[in-house]
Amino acid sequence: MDRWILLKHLEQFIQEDLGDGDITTRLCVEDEIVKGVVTSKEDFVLSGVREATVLFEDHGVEVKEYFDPGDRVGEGDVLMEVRGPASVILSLERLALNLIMRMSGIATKVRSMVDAAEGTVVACTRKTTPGFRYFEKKAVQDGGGDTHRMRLDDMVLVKDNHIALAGGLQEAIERAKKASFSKKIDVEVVDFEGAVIAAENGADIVMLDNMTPSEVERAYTKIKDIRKDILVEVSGNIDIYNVKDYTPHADVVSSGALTHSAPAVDVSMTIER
């Protein structure tokens, strides 16, 4: 993201945190030239403290960074300096750590179903926080894993609904190709019948969803069949306990828990003279 559209975003927090003014920072502390060392709690993949970094450089803060985006951070860890005013300083605290607990959170479970996938491509969905969406994807990313689609427009998508209100699931594709050559066609498919029709009349990728591993090998062995270059994305409570009795089959495996169901991670700023 453009630093200035990334700025506009985090100004929008700001507003929201700060309301009125840090009234506590404003009638306790003399606002004097600090230093705030965050700190890591546990072990996890790190994500948000460029973000972070933004957030503090925008306001005057001075920052240094002992980390990257997607390294490995182990409890006990600096993850970054700042130095500038105190008031500046308490006032962007929470958001900056929100931003690497949430972000980190994320990559951490991406990184863990990248690792269990063994080369197969992990992919988050739009299953999002409202508002946030930027930053859960660039942890998915930071995390080694692919954002998907970013929005509605990115790519078409046709699933359940759109095959039901189109009259079926041939028809919702012909409607579907009427899209630029430059946007891919998706269609989810929940049995085999479906992923043979989907392959035939010109899906770019097929989505089985909610199959069982024995279920995919065999439409991926018939999509195959029909066209190689169709991309099978396998979705649906898959995680990383069963995603190797998938991925065999799969080139792309995705999942809205990556995004959803991820636990903040845990850390801390502490503020010295």
The other form holds:
There are 6 protein chains.
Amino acid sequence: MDRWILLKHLEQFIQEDLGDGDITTRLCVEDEIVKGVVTSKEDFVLSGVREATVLFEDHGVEVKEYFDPGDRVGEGDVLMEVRGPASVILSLERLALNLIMRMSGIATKVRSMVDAAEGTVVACTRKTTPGFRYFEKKAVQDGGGDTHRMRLDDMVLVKDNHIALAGGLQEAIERAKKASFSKKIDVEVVDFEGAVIAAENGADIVMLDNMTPSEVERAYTKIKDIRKDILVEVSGNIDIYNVKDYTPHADVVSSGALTHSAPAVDVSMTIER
Amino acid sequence: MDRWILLKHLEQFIQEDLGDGDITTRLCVEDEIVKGVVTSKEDFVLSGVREATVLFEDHGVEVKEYFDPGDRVGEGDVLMEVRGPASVILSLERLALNLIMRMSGIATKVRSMVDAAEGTVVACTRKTTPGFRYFEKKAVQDGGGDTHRMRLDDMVLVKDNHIALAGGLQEAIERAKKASFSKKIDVEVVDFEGAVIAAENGADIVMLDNMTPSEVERAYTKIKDIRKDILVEVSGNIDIYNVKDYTPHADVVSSGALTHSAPAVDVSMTIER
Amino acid sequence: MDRWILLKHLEQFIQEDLGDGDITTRLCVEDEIVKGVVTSKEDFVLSGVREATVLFEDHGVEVKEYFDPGDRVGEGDVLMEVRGPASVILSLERLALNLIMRMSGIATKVRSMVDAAEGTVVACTRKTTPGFRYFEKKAVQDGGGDTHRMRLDDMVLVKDNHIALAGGLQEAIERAKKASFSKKIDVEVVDFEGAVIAAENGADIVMLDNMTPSEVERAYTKIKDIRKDILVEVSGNIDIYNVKDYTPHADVVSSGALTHSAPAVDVSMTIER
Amino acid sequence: MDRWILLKHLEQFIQEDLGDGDITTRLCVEDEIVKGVVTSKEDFVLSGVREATVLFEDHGVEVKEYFDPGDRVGEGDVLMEVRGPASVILSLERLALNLIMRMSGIATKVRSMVDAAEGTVVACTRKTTPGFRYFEKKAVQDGGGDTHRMRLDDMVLVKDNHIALAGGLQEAIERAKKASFSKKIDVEVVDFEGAVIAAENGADIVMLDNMTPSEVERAYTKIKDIRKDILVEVSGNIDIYNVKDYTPHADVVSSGALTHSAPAVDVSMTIER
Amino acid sequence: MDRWILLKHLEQFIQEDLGDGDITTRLCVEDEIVKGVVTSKEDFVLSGVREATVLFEDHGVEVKEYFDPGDRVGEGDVLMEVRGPASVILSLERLALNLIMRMSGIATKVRSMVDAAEGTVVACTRKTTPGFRYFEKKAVQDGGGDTHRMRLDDMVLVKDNHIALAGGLQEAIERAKKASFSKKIDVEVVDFEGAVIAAENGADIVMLDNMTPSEVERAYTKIKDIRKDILVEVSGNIDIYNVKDYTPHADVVSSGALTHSAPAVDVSMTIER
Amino acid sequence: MDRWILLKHLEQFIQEDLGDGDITTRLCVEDEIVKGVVTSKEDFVLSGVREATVLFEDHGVEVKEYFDPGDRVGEGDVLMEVRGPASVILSLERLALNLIMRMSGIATKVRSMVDAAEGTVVACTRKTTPGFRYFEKKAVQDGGGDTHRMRLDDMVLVKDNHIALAGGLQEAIERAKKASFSKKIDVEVVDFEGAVIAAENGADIVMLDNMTPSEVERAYTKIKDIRKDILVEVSGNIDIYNVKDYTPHADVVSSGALTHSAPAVDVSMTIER
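Could you switch over to the form predicted together with a further copy of the same chain, since the one displayed so far is the form predicted alone?
Once more the chain from above appears, this time first in line as the rest of the complex follows.
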């Protein structure tokens, strides 16, 4: 059924790019069967290729994939070959490449962080491109990361503004615990005292936001002492350079930049008869 | 009516983030009127703030804007203030910030190129994030750039694959000229010979792709010689460092990286009672 | 924003009932302002009245509510009064009443179970009417119950068929644990052995399905022994008559009949000038 | 084309249950071909099985149906067998069963009434679950009943509130007769006098609401005397116990409870390799 | 609620014309408040002006209407005045005029037929422009005509192909009578014998297709003899010139040309400061 | 991909006509395979047949086309044959014929103008039926004409109201030239002076509106003198009788009546076993 969900999104993207039709292709190209070869133009971690495949297949184009999502590919590698009507392949080319470029860019950035994090879970956030979240979350998974919340209805995440408006951390957690038993409760805190309150009052996850490695260590030790099952999430300007300072005392590191500032990778398609 | 068009898109983005509702805010926050202050955390060219305003206003939140799209803002500047029900502001906060972060990132990158291009038009391409093109094109405009084609139905753009399948450049242009008189015809060429053929056969725009500055100069001179009104577009790995090598002999420089690889800027919102 | 979500659904319901318009009202009724009074015709727990209010208000009708969702109302009680154009009130009357009838029916059934369960959480399931789940889950909450999963993407719930196809309980749980850290894992088991395996392998919730009260007691004791924080959910033909046999050893009782077989309550609207 | 109409509705129901995907099945189940067997767990009149078939077939699952809609089935009967990818069958299982459970519940209740009504037409009303009307009306037909109006644009039905606002029964009917010649006019009356006025002024159908059997008999005789072709519809708290008091003097009996308070039947699916 | 239904349609029409925005108005016009005056440039029966009003009002433009739908207007008459932001009025101008042009064209054609038909009901058919039926049927009503069926689910209309495939007229009618009691049954026949069979077997309406005036007279007399309440509809190349040959023996005349071949009327809008 | 775009539109048209289903066909016709033959009943230029083909094929009906769009067909010609389930063919018949009737009507009118225009481009306008523009523009192309703007975002077209509100022709053109380099600029003028200003200030197209043939000649000569590449469009009450007075001095003639007042052609379908 993932294919079905995917197609719902892809239909909108086709509409966005196609409008009333690819007027250039309609004029210049006759309806012959051609082959399109998608090639990597740099080294990266592949993502988006499955999505491009579904896009093409749903419009009658055969696809041969040469790699799996998450694979490392090198410059010059053939990523996929498509075979079908020239008009369809040319009209969908840009969208297919846009999917691969962006998703692989994210997967590549995530993989670097995952490698640096040495076993700690690496998660993205809700700092995604509006309209494209489903794909960016998927790219994070392809890179080896964790999606974190998909939407605001997904997990309870008590943040600074909720705490301020609830009138304090303890009161905010009390209220949060009225959520369905099926939901986890994640509480964002900014210091040791907050971490202790969150852990003692029933948070499933305590998110240590913008704390130093030594503060993180202290809070982590105390939290695990209170209840071993509580997950410790660390967040705030963590990148591949400093992530190792945190990972010994973190179950999860989360970073918005994984999705909001990953440069696209370079891929191209050439058509052959 | 731009507001109406904008709202159509924003509705989808709200749905994407909200799902069945912001369960944290629903549980933790009472329905009081609060103020939200959006602050810049670095220097950049502002974009997305108008879109965020429409988003908030359409849900009953008053907005004060402090800058116009395209303004340069500095770290610490207050970008906008919103006033309304806490539940609405908190539920829309992330989407509003995501719009500003990404659009300003693009506007900032475009502005650097515009400044470097010293009067030559700077245009983006169709290498945009699927589902978010309308906003990325708008950000390019806010940065001082040109949208280029919005969709495949917007202008005739004859590219390598069309030429190959049409059986040659001249034949491809002949076919393209059957387009409506209301459409421009842009022809992508890769060398001097192609440029001459395109110019002599009626292209409105000749796009010189991946040619060296000296090749561009030679083609430009010849094209203008053939017909002064033909626009010369230069494309292919042009960035702020090399753009000046091309601009003396280009009416337009176009670059996909303006939209596909612009890092987001950093902004945040704080809530006050 | 809950109002916004609600309206998305209500728009579809209006369309379903209205088609090309209420031809009777269009012909027979002039556009005067009238009052509509919604009255209870039996005793029940109220739900749907907030939804009816949003329905009317969004079409320019003023509403006075006399009770809150979850209140017990008696035969003859005035539930709400609406004031606006006759044509609007008559055209929306049936939909408004359909919402109140069904949702109150569910809330009433849930409340009986909640009262009988003496503190144990009462949850519904995904056995809801297609197209109406959002409202049935809301009615369960109004009755004092818990929504359980809203959708298949909401929580990991490992059931018999997953276990069979994964090749055993332990393997199924291993696989399930690859879910995002933000998700709980609920594991359905049918006997003591299963319960122990689930508890020892990291289930957040163990659902004891169709087990006798004494089996439930034994499993509950063991599970809590393994890890105190694991929730025990009991399911399978539980109703208000037998629920007390289970509640001493259950954190949650879940029942599909709460939504799939709750008879509607009786309400009516009279129009006054 | 009924399949096409059906699929439009089913798409929304899939979306409602699936969201971003069946995360449990995605994690726990490999893509093998399996068989699912849907079995009845009590005696009832079958409905919804055609709809479930279309649901499965549209996603590449083969279906064998063992009964027709409207058939009586017994406890333990195999209702349908499906064969296809495990991931698809598991993801659609709940929706398929929800369709069968609810629709069969209604069909069963309708059939009891039809059997009791001994030839008089049994009709439902617009008291259906919002979002699910198409299916509830279909279930009524499968049970042997009549759909009555599908929507407010379907037939003119003059009710108490229309009469009050039009300033009297006769005036309301005069106005109603301006409807298209293609529409029938049904007039709800509460006493003998009303019945006579409706019949004499051109109603196609006279609905006797909440009248006693003897009042119904008197009105029926008089109406048929006025014009033989007028249909007499009887409504208001009619159930299988009292329906026979009315049927000798009614062409149609209509009842809201057929759809709003029919308990679901019990069915289950088991998966086999 | 008719306004609500109308807006659903109008939204699609705006989208169709507006796309990503009125680029000319966006560039050339500042946001001042202006007045637009819609003037008739020939004599006709007015329709579409209510729809144009709703279009403008929904986008914040005030409207003064000078005539009611169905009024005859003369060359030079001011039909409506609008006052609001220049950008909105200019962007919606063409759609508003398109509505009035086409709908008035139809209303005018219908009115001529209604006048010629001297009391016999004049009805259109389903020969409407795809996507615009709701408006064409409304224009027919504004002209004084009858909508006939809105859709295929509206009335049973047994035509030649149904009769052929059912194996004869009588069998077709037998089957048709299994429709809901709420539906009328219209039977198309081509000769006297067919008319008699239809009338004797329970048709509510007998449609005499392509019969001569004297054949119509004979059939009409016989049908009314069989049952006075049966409506006689006459169809097939009836226009204002020959309609009077039929009307003495017809309750309804129906004509597809009323909607499929009505030339648009001429109206224009001028903008004043 | 044109088929994909087409289907999006067709789905809405099916919905419009079908509603909850073709109740007559459902009742009267069994599911046999039949043949439908679409025949021309007059001479005309064919259009809409490709669209009808896609409509049928997408619902499992085989189609044989006997002519291409743009072909002249004579009375009695078989236009297409369809073969498939009776229920599908009967339910789609009216929509298919409506497409062919209207589109051929337009193509026929356009062809007359094209023939009269002897080589000058014949273009339609935005005076199309709301909801049906895509098809009317296609019919214009089938007739040999030019689509002109599809939407308001398609080309800059500076008209009288823009000029008035911009404060003069020259200022309006200055503003218009800020449009993307990818767009043409068309300027509507009403006299010689305006034509000169438009041509000298950079219009790509000058539209001479409601000018006499001799005024057109004078303006044309001057415009071409200023810059040979500027296109001259002539508009305003041009029909097949007067078009030749303009064509010697026009590159394009545009006319709204081509779409807004083209009578439908007559076609019918007969079903055979």
